[in-house]
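Just one chain follows, in the form predicted on its own, and it is written as structure tokens.
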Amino acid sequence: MMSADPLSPQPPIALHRPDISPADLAALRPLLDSGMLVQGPTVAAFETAIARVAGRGHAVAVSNGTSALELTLAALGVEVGAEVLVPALTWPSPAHAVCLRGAMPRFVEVHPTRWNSEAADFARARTRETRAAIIIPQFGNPVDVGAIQAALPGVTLLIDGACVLGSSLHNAPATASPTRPERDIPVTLSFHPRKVLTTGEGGMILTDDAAFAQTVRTLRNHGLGADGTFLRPGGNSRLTELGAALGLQQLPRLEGVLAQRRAQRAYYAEHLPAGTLQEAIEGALPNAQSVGMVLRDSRARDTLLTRARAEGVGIGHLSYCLPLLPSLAAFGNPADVPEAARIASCGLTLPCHTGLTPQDQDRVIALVNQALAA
């Protein structure tokens, strides 16, 4: 066999790779073969697993994770005008949620190094105007949702946990309730591709209140009830049977994937500078739903961010500070959240997935160091 040529270029690294088999596909033909697309028995066993696997009593349903926390706002009564806290470190979708409320987001600085918002940051930021705030484990960072409740008596809590899915804080699933909720705190989920399961696009909504499922139920579909009559205006925000099928097959592969994640992510943490990895509070078990890392400034990210796309490299940035945003700038500055900011411009995310090799990671971390080394 001859020995590959030195100077060709080196394979593509991707940042990430959906965990999708043969089989998953092959379990798409019957219900092709079906005709039952939409919100069929396939959904619903999804919706059953989840719930098991995430400690709730019931878990919901929904086209994506973003029509998760449209819904969940909507179902929790947040009104136009409201104050909502929201972490100032995040994709953008839980501040546009609340805008599209006609609700006003308040933004939430972060740990220098879990980059969660904790008790301490939202009881900052709370106003008299506080009506509910989004708590986010951050890349599937478990946060102390009973301390967060604890600082904010009275405010209305929801958890953004589109990254979640799989993490745990004290042998607990991070999903599950606190031990001694005030009021039941629903928990939004997402399976984009870059998520640890994936149905291609949906989401989840997680609780342990049997009438508020109905109500998100009534919600995705046209407002139509379990009578059969349209109560109250709604959109559709409907799973398909395609993705509940592909996320039931990966289900039973989720503790495999992620003791892989996890098993790369020390890898990482072994052979990067010590202190760029984000940090977990004491009891937490990431899911390495994404592995970042923070640089000395900007500069040197967006340098070896340069870097990386010559190489075929996929490194990308981390993630946004919100009022940095064009269309979130009107509700707050990052000078108030410079925690925020900073990780924002010197983040940067590696690739983590069922299909990077240990020849791949080696690439990364030698690429990463040197860059750090000039």
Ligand SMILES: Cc1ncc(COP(=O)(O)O)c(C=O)c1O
Contents of the next structure:
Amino acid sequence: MMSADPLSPQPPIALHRPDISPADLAALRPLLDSGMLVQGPTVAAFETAIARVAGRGHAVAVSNGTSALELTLAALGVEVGAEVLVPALTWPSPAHAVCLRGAMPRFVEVHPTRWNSEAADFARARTRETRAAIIIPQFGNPVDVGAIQAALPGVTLLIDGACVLGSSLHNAPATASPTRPERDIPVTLSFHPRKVLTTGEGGMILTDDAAFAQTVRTLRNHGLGADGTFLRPGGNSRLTELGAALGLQQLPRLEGVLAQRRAQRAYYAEHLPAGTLQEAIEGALPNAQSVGMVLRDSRARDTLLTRARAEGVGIGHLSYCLPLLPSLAAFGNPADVPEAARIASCGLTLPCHTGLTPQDQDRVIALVNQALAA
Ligand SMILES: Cc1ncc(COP(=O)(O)O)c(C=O)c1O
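Next up, the form predicted together with the named molecule, please; the one we just looked at was the form predicted on its own.
First the chain shown before, then all remaining chains and molecules of the complex.
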């Protein structure tokens, strides 16, 4: 499929573009006309539909993936001063959500090629003070939650599944309950525009525990309980009807979107140097939410990013090593998580979306391979 002259001057290539059709936009008109823009039937229908796709009993829609984390930590009773294990390589939201509760993140190293914190990493990081742990299937790459559960007896778990909708593990949704369902492990989702399905801003809390679902419903809406009484102080983390309508419109296309993204990821894997893309555990089918790549050193990575920017090719940074961020430096030392530091400094993310053409992909591949050969 490689084109004859992939480096000739061409239009910009976006890192990501949401998959929104004219029919999706048309679905917003009747909602706007109805005047009912929040807490209506569309949010409820979106919750039901996502619970089904995710393999969970209950889904509670919220305003974004970060508020989903904040509400879940609150509903789990994570208290001031509690130590919470957090993967060291990720977007800062989970660690910031822990800090905003007055709790203490403790950073966990990640696997060198799968980029997830796995059971052995969590077991090594655990101390006698550990009360909870946040599991992250990074960039939608499934992680063995059952193994982590076995490695952390007595520790409250939650899954930050911001990127994981549509991924599967042993033919079950990666968002479903792990093999040991005796204790519910809630999952949070994000519907930010970089995700495989977007509501603009948006998020969801998934659980199999009806009482837990009711608690987060109360927390997302000013502490208002099902009986109309304000039961506890709560903020506003509601999703709009417009966002829910956009999400509902995209859901029937999700499998097709995933197939396209996976094919693009496979094409990158075929044409880029072996061992540079994220690996998956046996039985996992990731959703290709992000196609990350780790280069041999940070200078090569930075040179490529500069070149890509100059040519209008949307290659971006991959992720962050959390103890290197000023907001989180007090909670850990990057020297304790060398793999997370290496991946953050040498990593980049490649364009992957339904608007990407085969010619675009060839251009990205040619640019990367040329930079690596220099
Ligand atoms: C692992 C992880 N957690 C949380 C979030 C935050 O989601 P949101 O942007 O919807 O608040 C993100 C965002 O990409 C993420 O990657």
